[in-house]
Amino acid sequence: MAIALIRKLEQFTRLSAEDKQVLTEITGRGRVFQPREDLVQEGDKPSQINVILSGWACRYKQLEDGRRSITGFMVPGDLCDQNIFILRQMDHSLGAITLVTVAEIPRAAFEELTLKHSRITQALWWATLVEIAIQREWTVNLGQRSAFERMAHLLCELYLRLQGVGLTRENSCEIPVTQAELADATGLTAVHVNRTLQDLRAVGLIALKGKTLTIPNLEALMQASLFNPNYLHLDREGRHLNANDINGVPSTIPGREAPL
């Protein structure tokens, strides 16, 4: 069930084998929610942290009239704001798009898992900024950008994550979001929404069969929507962090500094 989280943290630095021991072990019972159930309310107080195991989530504040904006979409690897616990209560909701498993991580255990493991805490640290670096993207998506690129951009963003944990097959993923949740994800209307999908078919750039999303031709969408892959930083800029063992073998000698 850590594969994912796995997955997404060495994306930033290669991890020892003692390391995915204690993902694995500490996100060993994941508690199920099902699709629409949220996992955390707005005014609760956070009492540990989340992980996605399985499904789809995200993040989401509503109004009172209920209008509902979704800030962020969570897939397999993620942690639920891993620094929750300096709230008093949760200023936003987690709810669940897809029958979601959960990983719940007391506070004491992942403190102790940062203490102990410092090639986690610093692939933690990555994670944390990539997803801030996601939501000044958002923030761009919804200030600058068209209906057709904020819809493409959106795409690219969630096809590079899913492939970056091995959730892609070829140039095919799974995006099982209504086209009332990309509304709210993307500020555009429902109505908008289907005619820029259409859009977006008829240009060749995409192609949507149930909720597998296929995309021709990468580069093109990065082209149509100005993506720019480096907010993703999928490029492993935490190589230099990287543990000192592969395969259980030293790649060092003791006493002597890794490699670069």
Contents of the next structure:
Number of protein chains: 2
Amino acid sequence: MAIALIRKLEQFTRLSAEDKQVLTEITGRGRVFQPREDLVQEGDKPSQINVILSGWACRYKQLEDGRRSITGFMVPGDLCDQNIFILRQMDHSLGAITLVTVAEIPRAAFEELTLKHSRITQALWWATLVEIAIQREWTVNLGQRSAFERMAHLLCELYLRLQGVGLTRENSCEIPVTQAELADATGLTAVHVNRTLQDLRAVGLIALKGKTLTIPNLEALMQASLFNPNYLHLDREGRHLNANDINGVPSTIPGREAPL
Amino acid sequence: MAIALIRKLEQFTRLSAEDKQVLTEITGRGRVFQPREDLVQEGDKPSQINVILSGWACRYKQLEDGRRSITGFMVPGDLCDQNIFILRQMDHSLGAITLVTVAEIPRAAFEELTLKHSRITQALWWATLVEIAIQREWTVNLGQRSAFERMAHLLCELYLRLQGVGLTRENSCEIPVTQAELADATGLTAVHVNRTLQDLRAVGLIALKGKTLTIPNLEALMQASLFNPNYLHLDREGRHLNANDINGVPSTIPGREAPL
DNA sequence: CGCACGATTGATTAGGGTCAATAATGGTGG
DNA sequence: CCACCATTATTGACCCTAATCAATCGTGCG
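Previous: the form predicted on its own; requested now: the form predicted in complex with a further copy of the same chain:
Expanding to the full complex; the earlier chain stays at the top.
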């Protein structure tokens, strides 16, 4: 099921039924990873593109002395490392956080996809550029924001990303991550993550029951963390490419769009 | 003068005389920016590719309350934002640190370049992937390392990057950056940057006269900062594409390579 | 039911921040 | 060549955020 991927890419541009069909086919077989299992390890030779179909994973780097840094979270629809084949070996690892289903797209299949479907290719580029922008924003987050702002900012980002793939309802979403993992991602200790989350709850910016995060007032949370969503580039920037649009290359019969 | 760019790309693969010729032509006209002048501002519509020919620049983001985060340094040979055209607006700014000469490559010219010169295209991809890897490493640096390690790590990286484009001699290089800028890049205050640099000097890991950085023992500095150079992907990973190589597509007459 | 793992709490410490003043530097015009 | 000014670098005193260490409490699950 490539639903998340399709939803994600449609944040950039509208895809045709054929585009969706192709994406669905190419992500057909999902491989399952257990929590804490590595999808890819540092030092591996990149051999395929991974698309998260369900569950959460993360990119991380381990320092020699054991410190671990989570450099990014990967949620359903996220696609990693197009063009990575150019590199000889991975400089970081990808690890499953929850039970994860991953579509592994071989290099050849991916190259064929991008060769034949320019609208998808553009959308994949958009996804890659957003990923880079997120990485930059994490740099800002770690370098400039206080623990309180930093946690709030991360939660804003995750909420919006999940919303983009349809994984929120009302003001809530699932954040299936331990506080220790949040610590490795925010550069805080698990103890301080705990206290910071309590602070955020105390002022009513968030609510947590189990792994369910509720954000009663997203605007307020964004303001508290100096969150500017521009780096997620969510405003359908590729709408000029929309399938069936006058400027696009229509490849479907109007009315035959596949349901989402 | 595209010397730095060519040297940089040749860390990945050997280019043919024609490749070099094309790169030299496309980066011909250099535009000059004064220190502190912005090459590109947040909110701008991306309209061209920039290649740093000489001088230093940085990527930065400014928070609403004035805090500034430098998310990366750009040195001669660095090329920014291929494929950025897909996005509607910049989510960060590029600013000159020193006097900077920049080649501004229009979109069309860039696309023609990548269309016709696959070896260059691959090399540019390599450069982009390295840039992403650097951004990830900065995340690690800010999240996990102490001030001492962090500064040491940054200096290792800058030294190696400059070395890659021929801007080191002996154990020294120019780092034309103020301590305030180092502060914005490391997430420290200028005061603490100053103290940290003093600490690094005190233990003999670095020497500084003016803007000249000397690293008497790079191995030692790398060890002190848990620096693993693998993320820079410097081991000529695209050597199978080398011009004149049996696997490559020879496009020059042997012996007619342009001098570096 | 008991066992892990994750969350929470408390007490204490330390790494960096803040504020404020002073000393170098370097570029400029005369 | 020098005086002047604006940056930039350096130092000191003090403070505060977040780390550390060490229990204890919950809770999901076999």
